[in-house]
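Presented below, as C-alpha cells, is a lone chain in the form predicted alone.
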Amino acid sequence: MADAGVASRRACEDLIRAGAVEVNGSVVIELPAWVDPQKDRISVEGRPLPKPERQLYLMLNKPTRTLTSAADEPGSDRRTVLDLVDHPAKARLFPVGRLDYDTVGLVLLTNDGDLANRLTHPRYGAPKTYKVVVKGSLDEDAASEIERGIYLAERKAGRTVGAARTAHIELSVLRRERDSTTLELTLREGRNRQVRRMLAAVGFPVKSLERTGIGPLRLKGVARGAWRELTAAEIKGLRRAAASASGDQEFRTDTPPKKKKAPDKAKNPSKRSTGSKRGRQQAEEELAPTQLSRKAVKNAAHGRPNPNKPARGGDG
C-alpha cells in the first residue's frame, strides 16, 4: 500500500487495523496480513489498489556536483542521480540514503520501500562502506581514535543542540604516500557528512570521497554517471543482509512465513521413550539427581576438596 502510494507506513498499518481494507472482498484487520500484490484484490476504502509496478533494484555510480535526491529544492536547477537514469519502464525510482553533493559513487535506486527502509533505518545498522584520500599520513593514534568514535556536534532545525559519538567504525589503511593516505572505512550509521567531519576533527582533511559499498553489494561494472540493474545474486544478497540486520529471517523471500516443525521428541530426554527395560534405565539415569560417594560428603563436610574432581583455578 505504501509503495503504490497509498500513505505512509505506519498510516497503512491505521488503515488495516480500522477496517478499511479488503483483500478479495474480505475485510483484513489484522497484522501481518500476507498477501500477492499480483493476484489477489486489494482495496482500500472501496477504491482498489493499482498493480504494484516490477521492483527494480539499479547500480548508479554517482559522479560529483549531482543531488541524491528525486527533485531540487525549487528555484535550483542542479541535477540529480534521478536525471541521469532513463529506464525503460518507467518506474517511480528513489535513492535508498543520501551521498554529499560533491560525493561520488555507489547509490541504490529502488521503488521496493521495504527493502530501502530496512537499509537506511538507523536501527538495523546497515553497513556503508567507503574509500577515501586523506591530506597528510594518517598516523597509528588518529586512525585508533576514529574508530574508538569521536564527538561530532548535533545540529536540529539549524541550532546545535549537544554532541554525540560516533559508533564503532573499521578503518584499514589501503595505501600510504607523501602527501596523503588512502583509507577504506565502514560506518553503520549516517550522519550528515559524517566521513569528512571526522577525519577533519583528527587534522586530516579530505581529498576525495567515494562510496564503495552498501551492505554485501560493492560498486562494480558501471562507469561513472552511468547505472545498471542489480543481477539476481546482488539483490538476493542484498535482501539477505537486510533480514539479518534487522532479525526478521522472512525478509529473505516473498513468500509467507512457514511454520516451525514441532520439537523432535525423540532429542528430549525427559520425553524419550521408556518402554523397554534399557529405556526406563537410561532415563532415569539422566533425569535422577546426582549421588555423592560417602567419602566425599565426608570430605566436603571437613572442608577438604573431592578428590574425584578436577581442580580449578583460583580467583587470586
Second form
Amino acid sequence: MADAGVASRRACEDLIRAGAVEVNGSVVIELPAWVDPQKDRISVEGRPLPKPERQLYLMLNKPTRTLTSAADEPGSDRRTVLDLVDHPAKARLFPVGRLDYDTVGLVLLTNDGDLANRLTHPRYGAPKTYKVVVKGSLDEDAASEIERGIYLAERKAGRTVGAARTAHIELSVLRRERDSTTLELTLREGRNRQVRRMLAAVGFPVKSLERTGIGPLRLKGVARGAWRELTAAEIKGLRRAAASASGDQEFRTDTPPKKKKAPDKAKNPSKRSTGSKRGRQQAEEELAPTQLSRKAVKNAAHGRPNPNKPARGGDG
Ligand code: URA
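Having seen the form predicted alone, could you now give me the structure of the form predicted together with uracil?
Below is the entire complex, every chain and molecule, led by the chain shown above.
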C-alpha cells in the first residue's frame, strides 16, 4: 500500500487495523497479512489499489563524479546514478543509501521501499564494506584506534551539535606500499563521509574509496559505470540480511507461505508443528485468524465479542 502511494507505512498499518482494507472482498485487520499484490484484489476504503510495478533490484558500479540521488540541486546539472540506468521496465527506481560524489562502487537501486528502509535502518542497517586506499603507511595504533571508535562531529541543519563515537569497525590491511596502504573496512553505521573523516582524524587521508559490499551482496560482474539486475540468490540473501538487521521475523525473506486451510486445533492438536522456529512461526501464521468479516470489525470497534472466536475469561 505504501509503495502504491496510499500513505506512509505506519499510516497504512493503521488503515488495516481500522478495517479499511479488503483483500479479495474480505476485510483484513491483522498484521502481518500476506498478499500477492500482482494477483490479489486489494481495496482501501472501497477504492481498488492499482497493480504495483514489478519489483526490480539493480547493482550499479558507480563511477566517480556522480551523485547518488535522484536529481541534483536546483541550478546544478551533475550526473546522477539514475542517468546511468536505462532499464526497459521504466520503473521508478531509487538508490539505497548514499555514496559521496567521488566514491565509486556498489550502489543498489530498487523500487522496493520496504527492503530499502530495512537495509538503511539507522540502528540496525546492513553492514557496508569498503576498499580504501590511504596516503602513508597505516600503523597498528591508527588501525586499532579506528576499530575501537573515534569521536566525529555530529551536524544538524548545517551546525555542529556535538560529537559521537563511531560504532565498532572491522579493519584489515590488504596491502602496504611505501606511500600508501590498502584497507578493507566494514561499518555498521552510515554517518556522513564517515570513512573519509575517520581516516583523516587519525592522520591518513583517503586517496580512493570504493564500496564493495552491502550485507551479503558483493560488487561483481559489472564494469565501472554499468549495471545489471541482481540474481534471485542475491535478492534472497539481501532480504534475509534485511530481516535480521531490523530484527523483524515477520519480514518475508522469500515467497509468502502457501495459504492452507487451518487445521482444527481442538480435533487435531498433533497437526501443529513443533519443529524449527520458522516452522512454528509459520504454523502460528497459518492458524491465526487474519481475515474477519465486516460485522466482526464493527463488533470489535464497539467492544462486542467476535462471534467467530470463543469468549475468553473464567477458569476454564
Ligand atoms: N564513507 C565515506 O566517507 N564516503 C562514502 O561515500 C561512503 C562512506
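Residue numbers count along the first chain shown, from 1. The term rigid core refers to the maximal set of C-alpha atoms that superpose within 1.5 Å between the two forms. Treat the numbers as computed from the prediction; the structure is a model and nothing was measured.
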Quiz item: Is there a C-alpha shift of 2 Å or more at residue 67 between the two forms once the rigid core is superposed?
Solution: no
